[in-house]
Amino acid sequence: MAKQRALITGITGQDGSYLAEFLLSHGYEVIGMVRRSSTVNFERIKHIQDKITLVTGDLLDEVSLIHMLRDHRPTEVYNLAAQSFVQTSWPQPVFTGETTALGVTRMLDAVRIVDPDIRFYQASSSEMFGKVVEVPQHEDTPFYPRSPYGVAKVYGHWITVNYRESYNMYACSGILFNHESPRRGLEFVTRKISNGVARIKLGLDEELRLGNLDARRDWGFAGDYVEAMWLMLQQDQPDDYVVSTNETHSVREFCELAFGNLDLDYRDYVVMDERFMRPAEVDLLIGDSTKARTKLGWEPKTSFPELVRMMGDADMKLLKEQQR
């Protein structure tokens, strides 16, 4: 049997790096798409860079995607690349739409043109639910996005459904709720907290400025969630799945645990700052991943307290190494 070959867009990101590790452990040949840019950061994949093939391509340029697929002939495509920071989507709404929405169309169309038998995974998001109309949120919950990012992800989600139904393509969307890890970017609130706590403990900072402490999210570990992506492409029929822990926790709870792990009281250090409030807030997200658990046999392995401790420990280690 020929070796499975997977193409991952966004391979240098948090999810891309964990997915690449997972696929390599399952004997895949892994191809990672990177943009031709002077600022690409390979930090998250440097430990596996000699095991993967990096190729240049851009979700803004369909011709580059067609050439990439023709040259490397993957059996599976995981489209994880996007402008993925919600806060940035307000000052950059058009760019967010070009990459996070239309970029999906360009990739789907490239797959359709080159080889419609390629199995395609689209990274959908719980941000599509936004101002939620029911709790918890499942695959049939109506979308009500509250940011340009959420709106772009809704487009990407529905265009994936459209190509599946119009061209009989094996195209799936994973509606992933918030998933974090020590590889999360520093602009995301969970990593901002884990890094901020470590800096305060080491005497590098005196306070941590955050936005809405009462926003509630369904937080899981990214390393657990990439397995669900892979499982979606191993089924007989393509379908869409919510991937979540089915629990919700507030930013305040995250702070309480993260500071508590280092024997600190978050109330002594956390300052609420209007600059970090969203123009339209998403107050509560909690997923119902029953379908993924029953049909895919997937379930999260890492608890919320374990996730918070893992991130805090990693940032303490990182900062101590930088201080040497």
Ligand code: NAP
The other form holds:
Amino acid sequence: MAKQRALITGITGQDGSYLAEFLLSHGYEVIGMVRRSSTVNFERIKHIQDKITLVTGDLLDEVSLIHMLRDHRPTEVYNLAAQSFVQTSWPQPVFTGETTALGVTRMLDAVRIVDPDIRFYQASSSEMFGKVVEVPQHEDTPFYPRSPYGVAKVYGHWITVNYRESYNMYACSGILFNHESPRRGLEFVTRKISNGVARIKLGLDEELRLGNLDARRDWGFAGDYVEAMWLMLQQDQPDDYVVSTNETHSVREFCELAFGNLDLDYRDYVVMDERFMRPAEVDLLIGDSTKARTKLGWEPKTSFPELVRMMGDADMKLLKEQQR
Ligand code: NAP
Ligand code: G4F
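Okay, that was the form predicted on its own. Show me the form predicted in complex with the ligand next.
Let us now look at the entire complex, which starts with that chain.
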């Protein structure tokens, strides 16, 4: 059988790096799309850079996507690229829409033009449920997005469904709940906490400034979630799936555990800062991933305490190495 070839947009991001590792371990040839920047940004993929092919392209430029598909002829496309930080989507709503919403159409349309048999995965988000109308949230729960990012992801989800129905393409939308790791960007709350705790323990900082401690999320490990992306593209029929742990925890609980792991009390260090509050908050997310578990045979392997511990240990190690 010919070697499977996957193209990943967003390969320099958290999920892209785990997915690339996963696909390489399954014998895939991996093509990664990277956008041009003035400084190289390959920190998360430098350990596998000699095993993958990087090509320049941008979700804002459909011509670049068409060339990339024509030149490399992947069998699967994983569209992970996005402006993915919810908070930034308020000051940059148009850019977020261009990338996170219209970018999906550009990628889907490039696939349709070059080879509509390419299997397509869209990185959709639990942020689409926003001000939730049902608890827990599953594939049929109506969307109520609360940020320009969430609105853009709703567009990305429906355009994926629409291309599947209009052109009979194998296109799937994975509705993934929050997933974290030591590779998470420092601006997201879990990594901000794991990094902040380690810095406090090492005497580099005296406090950690956060926003809403009462927000609740269904947090899993990114390394577990990329398997679900792949499984979605290996089925007889394309479909949409919720991927979640089915547990919810507050930001406060994350703090309690992360500080507690280093024998610290978060109440002595965490300072509430209005700058990190959002104009409209998503208060509670908790998924119901029964469909992914039964149809894909997927389930998360990492518990919440294991995730908090993994991220805390990794940040402590990293900071100690930097101090040497
Ligand atoms: P991430 O770490 O922020 O990575 C985003 C990636 O997108 C980066 O590689 C970035 O490239 C790339 N990118 C941004 N704009 C681009 C453009 N115009 N053209 C090409 N590439 C562009 O995000 P992540 O956590 O890995 O998430 C992956 C995807 O899943 C995103 O679509 C996100 O919205 C979605 N999602 C994430 C979660 C989660 O909890 N992590 C949950 C649900 C859905 P640079 O390195 O050049 O910036
Ligand atoms: O870590 P966050 O920034 O992630 P958020 O907004 O849930 O979005 C992430 O998950 C989505 C899936 O549901 C993805 F689609 C999206 O791309 C991204 O990966 O914030 C989590 C919660 C929020 O309620 C926020 O208000 O933490 C709260 N929070 C409290 N203090 C904070 C802070 N968030 C950040 N980033 N920084 C704070 O200081």
